[in-house]
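Quick heads-up: it's one chain on its own, the form predicted on its own, in structure tokens.
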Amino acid sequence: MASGSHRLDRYFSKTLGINRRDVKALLAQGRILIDHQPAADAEQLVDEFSHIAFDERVLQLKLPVYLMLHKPIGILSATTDPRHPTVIDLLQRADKGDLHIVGRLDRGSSGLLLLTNDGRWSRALMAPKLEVPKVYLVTVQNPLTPDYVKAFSDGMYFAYEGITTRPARLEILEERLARVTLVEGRYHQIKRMFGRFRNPVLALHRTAIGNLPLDPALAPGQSRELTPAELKGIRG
């Protein structure tokens, strides 16, 4: 079924052509199981990840998938592309065609990328109002100065979109290396912000999303499923 929640009687009407009024009788007979438990209410909500069985016949069995991937440089953050390899091509999973990307990285960037088949989770994680921070290590061509820290914190006006970026945190780690934390993701935002100083970005690597750091055990191109604790704690 499509992403989103639906009433149980509506699901059976759409899936099996059963009259919605007849679903109550099936419930009374204990013939419908939701997540392995007898369903009792025709108005109960089910979604794409509900385990639904009717007369011991499984009608729906789809498990949510949440992956972290160490994206290498040169790989597209896309599900398909006719010319270039994509992050989906890196996966050795039968269900990879069902996955989508949660917050892209440019082809020339590397680091933490999330993939899932759960659209509600990905939309919630990327919702601007939640201000989930994304952390990057940025290598630039020219030396950094304290002026960068203030400019990133103040926000920068982008005339093309007619917007001012939200305050970002820049920490100078080395002469040409900074840690940048954003709570938004405008088009090529980090490169454009450093571009205000005419300082080209040479490398950009995402190290964390929210409270979830990139697993240092993952080599570029490798991925793994998130643990329950990581899922629970990613947004703090």
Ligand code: URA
Contents of the next structure:
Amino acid sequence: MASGSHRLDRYFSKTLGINRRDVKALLAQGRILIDHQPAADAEQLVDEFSHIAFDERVLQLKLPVYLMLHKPIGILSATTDPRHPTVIDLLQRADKGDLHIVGRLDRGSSGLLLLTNDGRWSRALMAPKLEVPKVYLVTVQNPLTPDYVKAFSDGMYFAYEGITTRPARLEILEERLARVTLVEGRYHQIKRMFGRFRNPVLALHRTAIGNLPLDPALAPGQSRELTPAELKGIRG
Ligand code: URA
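Can you return the structure of this protein in the form predicted together with uracil (URA) rather than the form predicted on its own?
So here's everything in the complex, that chain up top.
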């Protein structure tokens, strides 16, 4: 089933090639189970992760997957690529072909990358209006000054997209090390923002998305599933 919700009678009439009146009869006979419970309402909504059974035959069984990966430098945030190894190549899972990336990192960047097969979740997490913060440690070539803090907070006009970046937080941690918090993800955004100061980014590492920090136990290249508490808390 494609992502999104559908009425149960629509799903069954399409899957079994019967009309919606016949679906009602099956419901009345208790022959349809949704998430292991007999279904009664033809208008009940099902989605790609509903467990759907008919006469004890499982018609649909797909579990949602939510992974955090410590992306190493040099690996592409893509699902396939003819030339470079991708983050999917780092996974050892049979279902890795179903996964997509939630908020890419440049090939030269490292840190927290999320992968999932749940399109609704990833769209919600990355929706600009929700302003889920993404936190980065950024090492630059030249010393930082308070001017950077103001310029990041004021926003910068990106002529290519015709937008002004949302207020971003820059904290100077060391002479050439900053923590930057963005609530959006424009193409090469951090590099372009430091580019305004002609200050090349030497290293870029994402440490958190929303309330979810990169697990320090994960070495570069390693991944694990999110816990239920992490899933629940990521958006705060
Ligand atoms: N900004 C960048 O320039 N690169 C990244 O990978 C992430 C944010």
